[in-house]
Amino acid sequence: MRTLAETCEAIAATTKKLRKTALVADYLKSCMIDEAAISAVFLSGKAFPAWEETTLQVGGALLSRVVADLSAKDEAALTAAYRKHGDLGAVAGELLPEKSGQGLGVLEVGKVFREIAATRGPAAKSALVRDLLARATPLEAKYIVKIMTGDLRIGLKESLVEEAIAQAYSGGRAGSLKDVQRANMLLGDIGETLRLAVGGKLTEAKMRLFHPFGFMLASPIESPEEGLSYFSDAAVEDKYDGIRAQAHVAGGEVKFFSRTRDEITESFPELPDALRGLREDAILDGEIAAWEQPGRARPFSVLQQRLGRKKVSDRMLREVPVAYLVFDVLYAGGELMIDRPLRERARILDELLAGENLYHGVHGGTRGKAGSQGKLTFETEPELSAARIVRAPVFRAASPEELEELFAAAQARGNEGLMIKDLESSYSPGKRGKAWLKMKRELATLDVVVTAVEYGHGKRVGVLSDYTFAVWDTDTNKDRLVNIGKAYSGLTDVEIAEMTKWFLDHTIEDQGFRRTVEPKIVLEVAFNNMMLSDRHDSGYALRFPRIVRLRPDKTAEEADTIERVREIYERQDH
C-alpha cells in the first residue's frame, strides 16, 4: 500500500496526463497480478469493481470521528487542517501519528474493505475502520480514506487507468486501448480487465448483464436551425420529463438502473413484469415517466413521489402509474449493438418490442412527419395502473419550420422539448457530442453539486435548508469544484428533512451553523441572470438562484462545468 500511496502522490504532483498514465503503468507492471488488479480498482477511485453492488456504507461523519479519535487532536486543529486541505484524506495524512510497525498491503486493505461492507451497524464498522487506519502509515491512511470516500482528487480518472493498462500490457499496440475500454465497459471491472490484458485475452470479454454502463448524452442547442446543422438525417423524439433508465433483461430477470448506475427496480416494481416476456436477452435505454391517459407524461414532481422508495404501496401504484418509454437497444440476442447506426438499432428495437403483450405503442406515429405530430395518440389499457412499455414515438423533420412544429406539439403535451438524433450515429456510452441534441426553451438552468449547507431560519430552524453549490473547473487539470451560488428555496419540507439527515451523515467539517459536506448531491438550479463576481471562487455569481429539483439520477461528475457557465454568461444580454 505504501508504493501505491507514493505513486498517487507522484500522480497528484503532475498536471500532464501522459506522465500520470506512465506512472500508473509503471506501478501496475511492478505488482503481482492480484495486487495489480485490486490496485487498478483503487486507482479508479473505487473500493470495489463497478459491477458489484457491494458498498462500504461508511460516511464522512464516521470517518471524521475516527480520524479525530486516532489523531488525538482537538477540534481547532482538525478544523484548521480541513480548511487547509479541503479533503478528509489529506487531513488524515497530516494529523495521524506515525508509529513503528505500521504498514499494510493492497490485498490486505481490499480484504478489510470487504469485511467493512459485510458488517452491519455504525459501531462495528467504526471499529474496523479504526483498526485499519491505526495499522496504516499516515500516507497510506491518506489514500485509504480517499478511496473510501470515492474521491482520490489526484487528477486521475478511470479512463487514464485504462490507458495505463493498455500501455503496461500491450506495449501501445494499435487498437489496444480500444480493446481495454471495450472489455472494461462489458465487464464493469477494471481489475478483471487488467487480468485479461495480462493474458492477451481482452477480445474474449463478454457482456456482463445487470451491470449498467454509461448512457449516451446529448448536447443542448438553442434553435431549430442549429438542430439541423450537424447532420442531414435526423430522428426526432419528445424529451420526456422523467428519469433515464437502462433495463437489463435476461433469463426471466429484469432490473432497472439509473444514470448514476444505481439499481432503481424497487421504486418501479410493476415494470419488471412488463418486460419478462421479452423473447431475447436485452439491454434497453429509455425514460421512466409518470403516465396518464390518453398516453402522456406527467410532470417530474409527480414521478418524484416514486423515487428512492424501497416499498411502493398499492395506493401509490394506482395514483402514480408509470411507463417505460424505450428509445434504444444496446444489446440483444447475444450481440452488443452500440457500434451499429441508430437507424439499424431502431429497426431491431421495433422487432424486439413487436409482441402483443409487450408493445403498447403508437398509432401511426413511429415514422410520422411533423404534420402528424399534433394528432399523436397512444394505445390505452383498461387498467391505467398496469405497467406499460412504450416504444417512444420517432418523427422526422426536414426543415427548421417542421422542427419548430414538432417542438410546439411536444410542449403542448407537457414534455420538456425535443431530442434530435443522427440516424447514422453509433451509441457512445458516457459521451456527450453532437450526434444527439436536446432542444428546450426555458430560463437557463445548471446542474450543480452541493458543497456546504447551513441551518435555516424561522420555520426551518433545526433543518439544513440553505445550500452552497458548485460547478466543475475545466480550466485546470485539478478536477476541482468551484462555488457559484447559494439557494434555499424550491424544495418541499419533506425533501429538506430527508436531505438534512443525509447531510448530517455525510458531514466532512462541522462548523456549527455551517457544515462542509461530501460533494455528491446534485441539484438543478434556475436563475434570472449571471454576473461576474469575486464573491465565489468560480468568478461568477447567479442572481436570484432557486432550486428546481433534486437530481438523484445524476452523479456529481455529471454536473455542469465552468465552460457551460461561461457560455450562458456570454449569451445573455449585458
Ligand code: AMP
The other form holds:
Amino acid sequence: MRTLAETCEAIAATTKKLRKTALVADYLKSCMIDEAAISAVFLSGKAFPAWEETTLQVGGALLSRVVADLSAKDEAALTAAYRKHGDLGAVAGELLPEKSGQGLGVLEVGKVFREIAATRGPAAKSALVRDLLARATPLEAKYIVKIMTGDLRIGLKESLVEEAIAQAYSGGRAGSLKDVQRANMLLGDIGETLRLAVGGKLTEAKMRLFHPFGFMLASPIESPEEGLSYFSDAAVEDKYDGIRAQAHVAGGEVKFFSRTRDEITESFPELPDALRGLREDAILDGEIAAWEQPGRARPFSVLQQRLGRKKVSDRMLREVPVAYLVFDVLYAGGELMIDRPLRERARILDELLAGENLYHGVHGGTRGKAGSQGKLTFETEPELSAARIVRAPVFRAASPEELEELFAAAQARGNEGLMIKDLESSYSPGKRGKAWLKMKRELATLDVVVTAVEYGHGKRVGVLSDYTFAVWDTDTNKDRLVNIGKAYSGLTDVEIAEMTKWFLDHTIEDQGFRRTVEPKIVLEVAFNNMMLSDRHDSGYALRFPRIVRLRPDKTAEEADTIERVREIYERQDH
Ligand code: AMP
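Any chance you could show the form predicted in complex with adenosine monophosphate (AMP) after that form predicted on its own?
And the full complex, kicking off with our chain again.
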C-alpha cells in the first residue's frame, strides 16, 4: 500500500495526463498480478469493482470520528485541517500519528474492505476502520480514506487507468486501448480486465448477464435547429420522466439495474413477470415511469413514491402502476448488439417485443403516424391498460418545425421533452456524446451537487432546507467542486425532512447554522439567468435558482461541469 500511496502522490503532483498514465503503468508492472488487479480498482477511486453491489456503508461522519479518535486531536484542530484540505483523506494523512510497525499490503486492505462491507452496524464498522487506519502509515491512511469516500482527487479517472493497462501489458500495440476499454465495459471490473490484459486474453471478455454496464448518455440541445445539426437521419422519442433502467433477462430470471448500477428489481415487482415471456435472453435499456391509463406517463413526483422500497404494498401497486418503456436492446439471443447501428437495434427490439405475452407498441407498431406536414397522431388503445412493458414509440423529424411539433405533443402527453437519436450510431456505454440529444422543458437546467446546507426560516426553522450547490471544475484537471449558487425552494416537506436526516448523518463540518456535507446529493436546478459574479468560487451566479427535483438516479460524478455553465452563459442573451 505504501508504493501505491506514493504513486498517488506523484500522480497528484502532475497535471500532465501522459505522465499520470506512465506512473500508473510503471506501478502496475511492478506488482504481482493479484495486487495489480486490486490496485487498478483502488486507482479508479473505488473500493470494489463497478459491477459489484458491495458497498462499504461507511459515511464521512463515521470516518471523521475515527480519525479524530486515533489522532487524539480536538474538534478545532480537525476543523482547521479540514478547512485547509477540504478532503478527509488529506486530513487523516496530516493528523494521524506515525508509529513503528505500521504498514499494510494492498491485498490486506482489499480483504478488510470486504469485512467492513459484510459487517452490520456503525459500532462494528467503526472498530474495523479504526484497526485498519491504526495499522496503516499516515500516507497509506490518507489514500485508504480517500478510497473509502469514493474519490481520490488526484486527477485520475478510470479511463486513464485503462490507458495505463494498455500501456503496461500490451506494449502500446495498436488497438490495445480499445480492447481494454471494451473488456472493462463488458465486465464492469477494471481488475478482471487487467488480468485478461496480462494473459493476452482481452478479446475473450464476454458479456456477463446480470452484471450491469454503463448507460449511453445524451447531450442537451438549446434549440430545435441544433437538434438536427449533428446527423442526417434522426429517430425521435418522447423523453419520459422516470428512472433509467437496464433489464437483464435470462433463463426465466429478470433483474433491473439503475443508472448507479444498483439492483432495483424489488421496487418494481410487477415488471419481471411481464418480461419473463421474452423469447430470448436479452439486455434492454429503457425508462421506468409511473403510468396512467390509457398509455400516459405521470410526473416523476408520482413515481418517486415507488423508489427505494424493498417491499411494495398492494395499495402502492394499484395506486402507482408503472411501465417499462423500452427504447434499446444491447444484447439478444447470445449476441452483443452495441456495435450495430441504432437503425438495426430498433428493428431487432421491435421483433423481440413482438412476443405474444408482451404488449408491443403504443399505437399499432413503433412508428408514430406522421400525418400531413409531419403532424403526429398519438392514438391510445384500450388493450394498453394491461401494459407493463411498452416499446417506446419512435417518430421521425426532418425539419426544426417537425421537431417543435413533436416536442409540443410530447409535453401535451405529460412527458419531459424529446430524445433525438442518430440512427447510424452504435451504443456507447457510459458515454455522453452527440449521437443522443435531449430537448427538455427548461432549456437550461443544471445538475448540481449539494456541498453545504443551512437551516431554513419560518416554517422551515428546524429543517435543513437551504442548499448551496456546486459543479465540477474540469478546467484545472483537479476534479474539484466549485460552488455556483444556493436555493431553498422546490422540494416538498417530505423530501426536505428526508434530506435533513441524510445531511445530519453525512455532515463533514458543523459550523452551527451551516454544515458542509458530503458531496453526494444531486439536484436539478432551474434559473432565469446566469451572471458573472465573484460571490461563488465558480465565478458565476444564478438568478432566481429553484430546485426542479432531486436526482437520486445520478451520482455526484455525473453532475454538470463548469464547461457546461460557460456554454449556457455564452449562449444566453446578455
Ligand atoms: P437527463 O437525465 O436529463 O440527463 O436525461 C437523460 C435521461 O433521460 C436518460 O438517462 C433516461 O433516463 C431518460 N430518458 C427518458 N426517455 C428516454 C428515451 N426515450 N431515450 C433515452 N433516454 C430517455
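Model, not experiment: these values are computed from the prediction. Numbering follows the first chain given and starts at 1. Between two forms, the rigid core is the largest collection of C-alphas that superpose within 1.5 Å.
Chemist: Inspect the rigid-core superposition and answer whether the C-alpha of His85 shifts by 2 angstroms or more between the two forms.
Modeler: Moves: no, less than 2 Å.
Chemist: Once both forms sit on the same rigid core, is the C-alpha displacement of Ala72 at or above 2 Å between the two forms?
Modeler: No, the C-alpha position differs by under 2 Å between the two forms.
Chemist: Superposing on the rigid core, is the CA of Lys459 displaced by 2 Å or more between the two forms?
Modeler: Superposed on the core, Lys459 moves its C-alpha 2 Å or more between the two forms.
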